[in-house]
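In structure tokens, one chain follows: the form predicted on its own.
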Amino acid sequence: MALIELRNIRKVFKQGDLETEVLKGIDLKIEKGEFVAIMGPSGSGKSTLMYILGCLDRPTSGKYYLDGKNVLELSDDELSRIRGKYVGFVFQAFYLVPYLSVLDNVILPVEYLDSRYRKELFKDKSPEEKGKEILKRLGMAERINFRPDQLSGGQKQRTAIARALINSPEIILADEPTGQLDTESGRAVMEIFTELNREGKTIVVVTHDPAVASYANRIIKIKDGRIE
């Protein structure tokens, strides 16, 4: 059974009377430990899959099972349950709160955890120590009471990906993750991908850069909201 299923994924935006398809009947597997990447121009889509993989939106029509379960059945409580079980999140625009430290950015998810779920992830240490321990990791560990003012796009995006693993997802969803960065924090931004997708983490990155997309697995191009 794959991770994630789409089966004729659709999706019509409506401003008044005009409707656009901006997504036009996809059919998807992404097998569990994949690294891919989905590839397309400005508009071709590939954004609103990814909010519709993350569970930040739903589709107009289809089916979508992630781990055998179809989330479309999912009340919005239960979807934000299985969002912050399964899926963290990297964005180009990075999306870290000013006012908090490094450290605080990082844990701030765990606040949205579902709290059996909680208990059970941090049994063993606290948000803290866990966050502590991944910013080490990523060559964070000094910036840890930086603000997101006093960082480098490189450091800032490596304090975005620490956040993404803080509820140990399944699944890490990148859009454009290295469109802000100069050439060498992209490499080593998508080495930190690779190494993660070698310890067993899913990773789906969304890019229209081909030098990004060469660390996939798997190359996925979808044009006028259609997979080629």
The other form holds:
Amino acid sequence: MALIELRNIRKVFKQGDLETEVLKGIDLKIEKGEFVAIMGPSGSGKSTLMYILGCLDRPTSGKYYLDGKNVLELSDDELSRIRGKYVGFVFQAFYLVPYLSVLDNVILPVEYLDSRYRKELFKDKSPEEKGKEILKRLGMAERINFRPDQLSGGQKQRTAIARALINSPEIILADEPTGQLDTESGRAVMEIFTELNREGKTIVVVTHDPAVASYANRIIKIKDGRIE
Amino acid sequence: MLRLFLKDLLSSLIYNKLRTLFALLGIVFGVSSVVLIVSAIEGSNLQANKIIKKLGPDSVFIISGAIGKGPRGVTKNLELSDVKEISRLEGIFALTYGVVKPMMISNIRMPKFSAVFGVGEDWLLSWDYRIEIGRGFTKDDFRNLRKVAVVGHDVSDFFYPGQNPIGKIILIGKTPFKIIGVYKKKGKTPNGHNLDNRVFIPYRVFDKVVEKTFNRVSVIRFRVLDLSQYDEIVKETREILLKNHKPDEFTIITPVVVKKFLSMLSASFALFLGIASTTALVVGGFVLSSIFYINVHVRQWEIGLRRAVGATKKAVLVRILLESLVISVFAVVLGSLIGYGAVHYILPLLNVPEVYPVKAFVVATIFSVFVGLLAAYFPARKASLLEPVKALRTKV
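Having seen the form predicted on its own, I'd like the form predicted together with the partner chain now, please.
All chains and molecules follow, beginning with the one already shown.
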């Protein structure tokens, strides 16, 4: 059974009388442990697809099985729990909370886990310990008490990756993770993803950059709302 | 976990200092005025109770004329026959009556303006004037129309400073009176009348020497033995008086009437403060609300991010309400300090005793928390209903 299975996913945006069909029937399977790049020009619907994969947005129609569960039948609250548990997001704009330290940004998602799962997940290590460990591994050991505005772009994205990893999710979803980084930092970030994938994490990267996509094992090209 | 949650919550308030400050100030003004008004009302009540205590909770006090119409004590609608009728009532004691005339008195060398009372027997007992030096009136004083006077300290100290005033002479008009007693200091009435600048002489003597009374009196007073009979006795008294007088020729003053009158006086004051504090709180609430609207707007992406990492709608709602709650609680502390400070400076100016009731703090806390939560609820709800994807896209 595939970790992710999409069947005939459609997404229509309505703006007044104007309807725009962004996704026009997507069928997609992603196995556990894959490293997939979704490529396409801007406006192709690739980001929308990623948000649907991350249970942050709902398709207009279609079916989505995540780990065998039909997630579109779930309530908003249940979807929130699923996101916290299964999905780690990495965004182009980092989205680090400006008033929290690097470490507190990393452990922020722990706040929203349901308490039983949280206890289970952190029974050996506290969130702080685990957060420090991940940051150390990503070369951020000396920056744990810094504020986001004291970090370089590459450091910010590494913080964001650490945040995506804190709840040990099955899937890492990254939307143009190198978009605001210089080539060097971008390469470092992609190497982190490669390493995480080697350890068994399922990684989905959305990008328009072939260099970024080249790190993936499989490239899915999307154009005008359809997989090519 | 709670630690992270609190750190997360408080950091956001500290980081957005200016916003927190403005939101805080809005509520602080409301809170301090609530504290002030509740304290003021408590103070006024305390004062009313003091006045009632001074008047005596068991006393029935009848004054000539209608209350609030012209100077009291000047009209003499009541008559000695009324006193006689009332004296037949059972269950009363210390029945007395009197007339008053503000006038010059002297000891030949120095004149002094004072209030001269022609009083019935038991006046001193009925009004609770306690003799400090000398003696009070005796039946003989009244029977024999003796020219004797019981005076207050301001009178005796003025004419005979440092001397024993007993047996000394004061002139009322041109008639010499012998001072037989000085009563203990009573201070001032809440209206500012000096209770120690008074001269009491027997009613009949007053009639002969000071001013013809034609058997009329200005005030009648007695006390009730058993408080449970109080209302009944007041009713009977009224019936007796109505036989010979029109309803507006006299007023029966009871503690209930005093309380009513005093609350009438403080009502305008309370109303003013009430409007002021309500306005302050409502304005504070709107300030808080709009600051939170702006804040939620500016932080859309942050809310989107929190939703993306697992926050439910409810978690977002609760978080923003809590931010407001923290502000409200701080506002209560700060506003109470300012409010109690205002009590210290403002209440004395209004002739209200300075009190610091806990009730004021409790009321202010309830108001502040209520306004804080209500004001933040709508922006919080808006935030919780944001679509995460759209919210995230607000940051470029």
